[in-house]
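Starting off, we have a lone chain in the form predicted alone, written out as structure tokens.
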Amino acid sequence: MQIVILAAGKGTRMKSKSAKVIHTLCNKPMIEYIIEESLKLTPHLDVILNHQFETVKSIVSKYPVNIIKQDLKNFPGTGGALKEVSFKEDKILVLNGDMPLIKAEELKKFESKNADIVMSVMKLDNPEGYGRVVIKNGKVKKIVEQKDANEEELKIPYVNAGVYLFKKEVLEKYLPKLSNQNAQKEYYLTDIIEMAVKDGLEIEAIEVDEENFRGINSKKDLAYAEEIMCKRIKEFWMQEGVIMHLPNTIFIDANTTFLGECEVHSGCVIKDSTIIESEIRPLSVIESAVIKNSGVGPMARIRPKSELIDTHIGNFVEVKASKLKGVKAGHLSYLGDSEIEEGTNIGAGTITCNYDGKAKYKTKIGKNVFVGSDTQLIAPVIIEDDVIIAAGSTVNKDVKKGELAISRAPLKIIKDFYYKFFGRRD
């Protein structure tokens, strides 16, 4: 079987500057889901592009697919998209690039059929926005796009789900016969159905599940689909042994991996990360990080390029582009562009001052260092092993092994100043 994915359109109903097929669900472009499911069935995959060609191509080209640029000027529409495809297999499965919830096991059902044309249909309570399938005496007569449908056709609840399987000879015969004499001046692939009916070809309809075959036509559709995809992702990881508390409140993207028994609490957001034998406590956000044998949160933020190993990160702690191993940072700290080694304790209110307005600099902290509360570490700076940094210090010089660093203004106590300032109240 050969699969062709139609992804050339502008997607104007999305009301976006970006091509529709690169809008993301769970942090992954929708076109990628369709390509990945298709490649489970066949290596023979063509993707038809046009709108924002180079941008979409840069995403699609990481897969082993054949990319074709549709000539929208001369051959617009779904039928026009197939005019430059070389049909190499006996059966051609045609998919739309805006159906990210589709599954390979469902597409395999098409391959098992032997009709001249196999098409997907679904029955909707509200078919607004979809092409209608006209069926008489149990047989498909034609498909009409909503913008070309008459009043009676608009009442039909059966809609075109947008997936077709054609025998090779059917496309070779009917594609050259397609006409663009319609309201939109486009070549419709659906017109092949009408021509095939007139010629007595066998057209078999497969009724499919609305959830998996629903297309994305608006930002509302996108949000709906993302909710379903996120649920699938979480269900997969729970089956793999991840504990999730109130999973409906948790967002986990398509690029996150869990290894071993992990625990994720309510309200967490985890993107593009690897979580290994760790606990992510409530309302924490983790992005592009590796968390191993560690506890994060509640209400912590781990930003990109961070790696935590055997580490405790508490509430209101932010870590960015840092590697922490065997570290405790319990609360209210910012650790950016740093390397911190085992046995080190970071006191509340500690900040690595890593940016001078022009460039970023690194802070290195060794083993068994005790950093007191309200400390500013002005990078670049190196704190060696077995160091104590007194609370309230500003450290702008390297500190050698075994030393105490303390930076404080002398404390002054002025007797009876309160009464001089406010006066006595008795």
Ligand code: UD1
Second form
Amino acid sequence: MQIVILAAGKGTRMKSKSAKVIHTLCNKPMIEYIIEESLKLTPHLDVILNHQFETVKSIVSKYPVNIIKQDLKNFPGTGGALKEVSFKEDKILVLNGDMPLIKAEELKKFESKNADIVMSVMKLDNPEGYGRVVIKNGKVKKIVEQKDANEEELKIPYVNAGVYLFKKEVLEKYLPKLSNQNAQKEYYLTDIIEMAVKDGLEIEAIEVDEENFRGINSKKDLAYAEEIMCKRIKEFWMQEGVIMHLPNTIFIDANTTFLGECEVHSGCVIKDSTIIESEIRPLSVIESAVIKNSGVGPMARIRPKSELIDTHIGNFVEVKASKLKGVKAGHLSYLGDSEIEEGTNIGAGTITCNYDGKAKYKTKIGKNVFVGSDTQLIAPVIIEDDVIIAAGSTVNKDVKKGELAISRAPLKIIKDFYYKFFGRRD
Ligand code: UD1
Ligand code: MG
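Structure of the form predicted together with the ligand (previous: the form predicted alone):
Once more the chain from above appears, this time first in line as the rest of the complex follows.
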């Protein structure tokens, strides 16, 4: 079987600057999902592109697929999209590229059929937006696009889901006969059905569900589909042994991996990360990080290029591009571009001042260091092992092993100043 994915359209209804098929579900472009599912069934995959060709191509070409550019100007429409494809296998499965929820096992149902055309039909309470399937005496007669449908046809609850298996000869015969005499002035692939019916070809309809076959045409469709995809991802990880508290409130993207027993609390967002035997407490945001045998949050933010091992990160702590091993940073800190070693305690309010307005600099802190609260570490700076930094210090020099660093303006105490300033209240 050869699979052709149609992804050249503008996606006008998305009202977006980006091409429709590169909008993401769970932080992964929608076109990638359908490509990955298709590749489970055949290595022979064509993807039709045109709108924002270079951008979409840069994503699609990660996969071993054949990219074809549609002549959108002269042959617009889902029928026009197939014009440049050479049909090499006997059976051609055509898929709309805007169906990211589709699974290989669903597509397999088409492959085993032998009719001239096998099409996908959904029965919907609200068929809005889809092409309607006209059925008479239990037989498919034609597909009418919403924009071309009359009042009677608009009431039909059966819609075309956008997956079709064609015998090669069927496409070769009917594609050149398509016309663009319709509301959108496009060559509709769906018009093949009516021509084939008139010629007495065998058409089989498979009933499918919207949970797997939803087409994404608007940002509203995108949001619904993302919810389904994110639920699938979370259910997969729960099955693998991850504990999730109120999973409906958790966002885990398609690029995150959990290893060992992990626990994720309500309201967390985790993207592009690897979480190993760790607990991510409520309302924490984690991006492009590796977290191993650690606890993070509540309300912590771990930003890209961070690696936490055997570490405790508490509330309102932000970590960026830092490697922390065996560290405790319990409260209200910013640790950026830093490397901190075992046994070190970072007091509340510690800030690595990593940016001077022009460039970023590193902070290195060794083992068993006690960083007192409200310390500013002005990078670049190196704190060796066994150092104490007194609370409230501004550290702008390296500190050697075993030393105390303390910067403190002497505290003045002036007797009865309050009363001189505000006066007596009685
Ligand atoms: C299409 C079907 C409709 C069906 C629905 C299911 C047609 C004419 N209509 O409508 O019957 O109910 O899907 O979701 O086929 N594309 C191209 N080149 C083009 C135009 C579109 O490659 O010139 C691609 C798009 O990028 C998209 C797919 O084809 O991935 C479907 O196009 P879209 O505009 O979403 O069609 P629908 O109006 O949803
Ligand atoms: Mg569509």
